[in-house]
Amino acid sequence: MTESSANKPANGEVCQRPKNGVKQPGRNGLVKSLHHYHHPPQPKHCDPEDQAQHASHNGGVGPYNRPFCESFEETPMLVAVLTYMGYGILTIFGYLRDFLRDWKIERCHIAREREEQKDFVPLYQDFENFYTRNLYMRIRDSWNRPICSVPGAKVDLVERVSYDYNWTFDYTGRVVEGVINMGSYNYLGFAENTGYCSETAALVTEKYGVGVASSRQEMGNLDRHEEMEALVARFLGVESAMAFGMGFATNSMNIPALSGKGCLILSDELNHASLVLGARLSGSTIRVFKHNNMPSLEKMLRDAIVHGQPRTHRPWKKILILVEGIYSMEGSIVRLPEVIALKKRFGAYLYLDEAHSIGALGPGGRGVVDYFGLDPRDVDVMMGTFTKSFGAAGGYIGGSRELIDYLRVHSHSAVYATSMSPPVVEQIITSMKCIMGEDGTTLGRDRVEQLAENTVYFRRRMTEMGFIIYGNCDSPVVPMMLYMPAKIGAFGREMLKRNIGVVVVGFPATTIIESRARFCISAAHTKDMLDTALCVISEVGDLLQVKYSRYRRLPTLDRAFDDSIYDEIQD
């Protein structure tokens, strides 16, 4: 969950990055501040109006070589009260409906504990089962929508309807075509069925087939696998790398191989479920530090060194820090320079999950390490996935040769899992070479730059329209806060009516009162697509009254947004 303002130390100096020679106002509203670690005081201050914003910002001093600004605006008090009231009303009616179901007055379609097993250990958690029956089912039509096209900048959806309040769905046979896709992780636009990547993947399918039918250690180690891993290592700037068939299993199956009993794992409170599962499976002691909060991490590291293991006070065998490059629900970027400084200072190891940041950040698309201009050797374990920026499947781990050789023998995901499909491997190779410029074109570099431009443009317009958006100004993951339960489904439905496909997110993926819509920006989005989406978002935002920001930012320039203004983002 996101921490409250009381948990995040205030930042003394607050500035915003100027663009196009014009000083922009700060992010709207009272914003949660993230602490800067070992930053020297800045002699210059912003305007009083900007200082009131409390946006986390670094002006390129200390461990940073570039501006670093993130915004987490506080929930307005009235909105928070109405959100709690909405959940309270839904809970009351939920208990009423459960009463009717117990007396067989209303039919219940969801799985429940059998009467003869009521004294057994319950299979279902009571609250989550209650939430699924009475809240989730009301808005279930907002998820699992089937598509019947490539998940590119536009998608085709299979139309479905429900006549029993989302318990079951019937398909009408109609296809909704040309829906602008604002939800897929297609950051660089490589999820496509035309072009060089798809053509080479088709050729490899003809030669190797689709399945390998064996693990890498038996008969499933192809020459394409070896070439892919060598290319990944070169792309990351590390000694060696290995690939896995599933991104989730890359974390959940490899962390137990790296850490065990007598080890300490320090995990960010907003880490992905795969990291959490891997940490739990390892048997290590787990301690959670506040999201992106360096004083919290430093305190835990100091306490771990001073006190050691519980009861015995022996030194920890190993201290492993787990962080992500881009946090997929918050849109924030890890404060990697400070994390590296702390891990060196206290002799810890760093595990970096770049599932969302690889390909999407940095001038060369090499992730958050490239974004901050750091040495890849300072990160002990570099993990990432091929499912997003590369338009493929699976994950990887990069690092020293000793690390990779160890994992090839001890990782359950490497020993027991079936090898990656040859056409998937070829998609990874061709898209990665494209990003690196080894295909003889500038297509990859152009897509990385286009993604950065689209991200800045979209975030700026959303803020100007008065929405509360979370995260870093360079993050292509853009969460827009909805808060109230009734507006989760309403926003998704109204957007789809206007031919815009979005992802809405609620509990348990977020805290129960921090529901949101999450937009994922892609290099495949044209300016016309973004403008169309922004116009519809503004229209639906007015309809549902979700423009919650208490400080409306004015447009950066006092003229209409046209192609010339869009191009000025590069300056």
Given for the second form:
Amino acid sequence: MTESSANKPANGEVCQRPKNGVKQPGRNGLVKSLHHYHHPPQPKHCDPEDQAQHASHNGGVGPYNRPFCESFEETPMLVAVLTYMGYGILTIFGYLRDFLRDWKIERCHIAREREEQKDFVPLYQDFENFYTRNLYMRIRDSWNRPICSVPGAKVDLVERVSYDYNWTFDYTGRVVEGVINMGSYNYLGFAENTGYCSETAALVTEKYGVGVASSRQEMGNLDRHEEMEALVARFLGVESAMAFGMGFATNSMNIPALSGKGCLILSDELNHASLVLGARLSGSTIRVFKHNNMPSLEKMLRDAIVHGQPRTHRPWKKILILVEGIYSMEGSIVRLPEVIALKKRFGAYLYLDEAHSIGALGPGGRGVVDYFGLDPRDVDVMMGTFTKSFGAAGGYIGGSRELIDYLRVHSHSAVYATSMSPPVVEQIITSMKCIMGEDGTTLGRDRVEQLAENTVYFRRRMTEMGFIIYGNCDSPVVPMMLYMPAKIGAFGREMLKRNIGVVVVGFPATTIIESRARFCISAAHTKDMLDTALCVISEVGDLLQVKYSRYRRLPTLDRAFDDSIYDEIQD
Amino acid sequence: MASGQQWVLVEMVQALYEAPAYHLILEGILILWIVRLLFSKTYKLQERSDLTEKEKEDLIEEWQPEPLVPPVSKDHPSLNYDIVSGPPSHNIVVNGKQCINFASFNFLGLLDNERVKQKALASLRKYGVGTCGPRGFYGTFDVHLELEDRLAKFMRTEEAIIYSYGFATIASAIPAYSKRGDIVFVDEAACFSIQKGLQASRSFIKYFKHNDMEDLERLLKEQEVEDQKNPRKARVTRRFIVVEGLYINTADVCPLPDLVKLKYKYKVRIFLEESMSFGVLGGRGRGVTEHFGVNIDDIDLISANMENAVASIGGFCCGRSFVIDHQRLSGQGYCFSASLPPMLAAAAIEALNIMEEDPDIFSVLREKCEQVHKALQGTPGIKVVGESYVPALHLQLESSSGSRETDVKRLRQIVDYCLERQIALTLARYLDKEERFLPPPSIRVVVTIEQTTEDINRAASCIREAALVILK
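Starting from the form predicted on its own shown above, please give the structure in the form predicted together with its partner chain.
Full assembly next; the chain just shown is listed first.
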């Protein structure tokens, strides 16, 4: 099939116990998937050490304390062919339309360069915007939908219409009320305008105002900031923490402080743009390993240490592994126990981006480390954002005291960027205390449990309906495959017609054929809302024929995970 | 032509017949060799090492990585921040000491403005705090659209786009346009976020001397010569000049009219960073274009943050739709980041209302600036760096001791002396190793409209005293 779908760790609807060195033949398609997974291009080089290595860290019990089941069902061949055809047709029509526009037969809506600057070097190369002009523009109404309420479980949308095929939008002045929100990253439902969090945020606004007008190192280090950082450190179980005004910038501005020339960064192929940018800005050598693929990571680590830097063969100064907790487009959870074992064995450092997983995973809502029951001190750099589960804004880095002290002195953000807005800080403090149960209630814990319950329920029902959904069965990010470009727009529109707001994504956020819809489950979703949504999804799914899965399961009640499968491959 | 080719072919066939056998055999072997090369397995140079597994294991055991971060001494001058308790407004409590604020960029005093607070509160009650998503995925609020509209109207441009973080604004905008192979001409004094944007763009960067138009023209001419050598490349090489309106590092203003002339002469686009000048310069606070009376359409892109004069959070870019709209899909900090909390956007809208309703505040600010600038003149051992009408000045040592560390220490002593006497100042902080051209150490003095004549005189005399005591 395509390269990307072949790279997926497991194909077929199987739960897989993550034992990379497993050599016994399994059954039911497992042979195929494991072989696929465990034979990188140079099997001769890799296999013997593989066994040795896994014997050392699996130690008979295995690194996971719970079933780790992730599925990436392979794209059906027919669907893939049709998808490519779809893009082919769109491209041909794109060229035709461009031709018509050039000859002024079709009206051109694109903003034009000023007359005075026509003889400048063009700001954009023509092909740069081909995709935007001819493909994105057709379905642009599925994105940037303006909302006019709290981005909670239900949301009010500002109604907009386009009379010129999405080139411009007119606002009708009406509001589409009560749309079930399956798009916002409101995992724990802290996007609220009432309740304790927003009340205290209001008090702080009255006292402090909203701005700070200085950087942390100059005159913008408020007492609230210090308090929040101490709390974040406590929440994460690390020695110290530091917070920054923007999640994206937390990555892109702090990785350069940690890594530089002569260092190696090993980055997952599906890492977020901010991690990629940070790695690039650092000036280190970057190598990319296959998504969540431990043999690939291990091989890179071995090669890096054995061969040293390219050409000079000097040893690397340090090796930094960049991974995310939950991958926001795949719904997969990082194989953290294995990553930690590898990092310890090879002496690398681990940078874990918990943008989506903090709050959303683990019995205490403390992210992927909590989920696997690991020690947070095994992760060198714990990064995360406040935007999602906490309903605030910004990002943090937690870790050892030396690390944070170094960042306080050397972080770009601390020196040059304005510090965080006090009400936002307050929202973080109160929501975090709520999750920790320090507000004297169990509200936070209930939300964490509710989210886990909603996630399992939603994922199970989706699988039963015959959709291809990606990712880990505990991940609240649920990508559902649409594949074909025309279905991206159609799904978004049909869902909105039925009052459900969903996120649809296509190229370049995903690979070209793997367009998908994404649902973000929230603790604020009630069972009724989920049922309504599921019902509508099923209806639209039938309408658009996107129930692609060939592993349709019979509806069962309490069979969340298929335990029998990984029993067979116990070593 | 066709017959000629045919003749050659005939001749070749003939030559084949006439060739000796050893020749044909040799050629046959060569062809086989090429085929073998084509189909042989490719190998990486790296993997040709003849290390045994044991040796590899030993190498892995042996390797000692550097620590993740080098240790920082506990008394590093920028490790222990000053702590502000309570709001960072005109009256500020720094390290437990009640002071008058001469350090926060709250030029228009909007930070604790009651109207702004009320609007922010109203927004908080409607939308909550966070947006829980990027602009594309249900993170666009009606307030964002309103703010973009208002900013565009305020600046009299076609379109504006807001970012959720001031620093990320220009740092995302530059790489959205300037790519590998393009050329950017930058002022040496450009602020850090411009430098980061340039680094992310991976373009060729040419620095010209601060505000030196002759030096810039020299570089542009050099480029022109270069272009004539390779006109095909020149046709696709975009050129940009990136300058700040009011330089945060030097507190002076760029010669914009000259830059515009150069722009049309050499066909270079101008990106203007106005974080310091937006809401400060010009009769209505539109910044440096208004200050010089330059047509705003002549500037390709203006970026500014809303964290200084506007006293909220975030930043924006404005200009013609042809330019700005591109960022909605290509501005990394816009696409991949959660959007600005609506209450902060609402606060910014109210700040714009105040600025529009009462343009007198800009002349008041200017008066205060001149007052401060005048009052600080003649401080012994200290030179005042910056134009007289600029609200963020630098105080530098007249004669450096030769060591940056000592200079910083002495300036910090002045700051501490003033803090003791209820004047809050701060050192201008830089990352010494990261800055392209590190400015000399300095104390920042920020002027706001809330400072009274009395405050200003007190601050000036306090600084003078401190200088007398500490610099001797």
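Basically, rigid core = biggest C-alpha set you can superpose within 1.5 Å across the two forms. In this text the structure is predicted, and so the values were computed from the model without any measurement. Residue numbers count along the first chain shown, from 1.
Can we say the CA of Arg314 moves by at least 2 Å between these two forms when the core is superposed? No, shifts by less than 2 Å.
Yes/no, Lys261 Cα shift of 2 Å or more between these two forms with rigid core fixed: After core superposition, the C-alpha of Lys261 moves less than 2 Å between these two forms.
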